[in-house]
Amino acid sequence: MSVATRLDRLLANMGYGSRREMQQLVKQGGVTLDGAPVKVADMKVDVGLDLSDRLKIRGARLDPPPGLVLMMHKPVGVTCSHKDAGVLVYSLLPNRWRAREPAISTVGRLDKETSGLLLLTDDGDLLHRIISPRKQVAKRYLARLARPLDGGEAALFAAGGLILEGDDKPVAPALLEPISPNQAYLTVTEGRYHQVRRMFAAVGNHVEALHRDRIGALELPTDLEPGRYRLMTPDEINAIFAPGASESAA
């Protein structure tokens, strides 16, 4: 479903510059429609999925419109914020990117020193539907231990009885896959603060390394590299409340 909006609002919003700089760039001939040079800043487009193959600014094609879905393969020292000091993961997206209206967020965050597949919006609801606890959406993590397991982890997960340092509230049932002695995926259904690194610190053990591989059924491309992102298609979309993806962690 499209919508109708003012051309030079929509072109402000997404960070192509002032309304007044935009009306300025259509007097000069710099945005074209279908092909056309456009003659009135202040027309009304629908914003619909072909409208970045119908629009260009100055030569360039459109920028992906509002209601923009990224996955990004997250580096490991690249901080999910806006205001930290280092290295933000929103340095990994085109300047002019940063400076849209609604804001492009993380859809929930990756602590610096964890890496993988990070989804990026701004589309405000479908980040709540994502990150709401009702929904229960599965995230699974591959972790590097310090010391082997002990063989005793994935039945105490799996009850959901384990109460975290700082927390007077069980977590969730955890599904706990070991593929070596000092490897194994966990699949979570909570966002608590440094949840997975956490819940092994609590059965005495530390988490080395640690990557996300996976989102609901939603996996984190093998071609992506690390610090590359793309836009997802609404299938990919589907796939993160895929029926089944959440009932494996519990």
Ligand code: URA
The other form holds:
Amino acid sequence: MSVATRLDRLLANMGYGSRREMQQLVKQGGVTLDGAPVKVADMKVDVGLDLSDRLKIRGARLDPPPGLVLMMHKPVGVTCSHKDAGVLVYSLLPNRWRAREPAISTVGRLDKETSGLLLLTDDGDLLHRIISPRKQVAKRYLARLARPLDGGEAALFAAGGLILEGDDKPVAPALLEPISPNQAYLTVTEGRYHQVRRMFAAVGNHVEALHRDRIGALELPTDLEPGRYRLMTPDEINAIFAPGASESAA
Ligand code: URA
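Target state, the form predicted together with the named molecule; input state, the form predicted on its own:
What follows is the whole complex; the chain from before opens it.
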């Protein structure tokens, strides 16, 4: 689906500068569409997926237009916040992208000390579909534990009903898949604060390292290095909601 928008407003909202600056740029011939200089800054353009192939700003491809969805390999030590102290995930994106309106936000959060698959988007509807408890999108985490599993955790987590410290509602059923005495995958369908760490704390253990490798049926690509991100394809976005991807934890 494409939406027609005023060019100067589009570019200003994408962080290229003020509307006035965009009008100046057009006057100077700094914006081309299909190879020809744009003449009027308030012309309507179709904001479709192909716009970056057609529109050049100062000779460079247009940034991904609104409706972008990114996957990032979040490294340990960066925070999912727009304003915390320390290094923020948004600082891993190009400067201009941080000035966009609507803003690019993380889809849920990973703790500062958690690494792995993190989605970012400026599409509020998509964001809410992914984090909505009703959609039950499964998130899989690889946890390294301070103490060996005692063998009872899988049944306890699968049954649901565990009440975490500070909560009054029990956690939904979750799937524990041990890999070794001190390592396991845990797949959850909720997104509670520090959920995985608190679930292991509730059974007397402690998470030493945590990494998310899957959301729905979407896996963190092995070639996406920590700190790197890329645009997602429509197939990858659909994989988040693939049938069966959520039920495994329920
Ligand atoms: N659970 C946690 O404890 N931390 C995360 O970052 C995500 C899930």
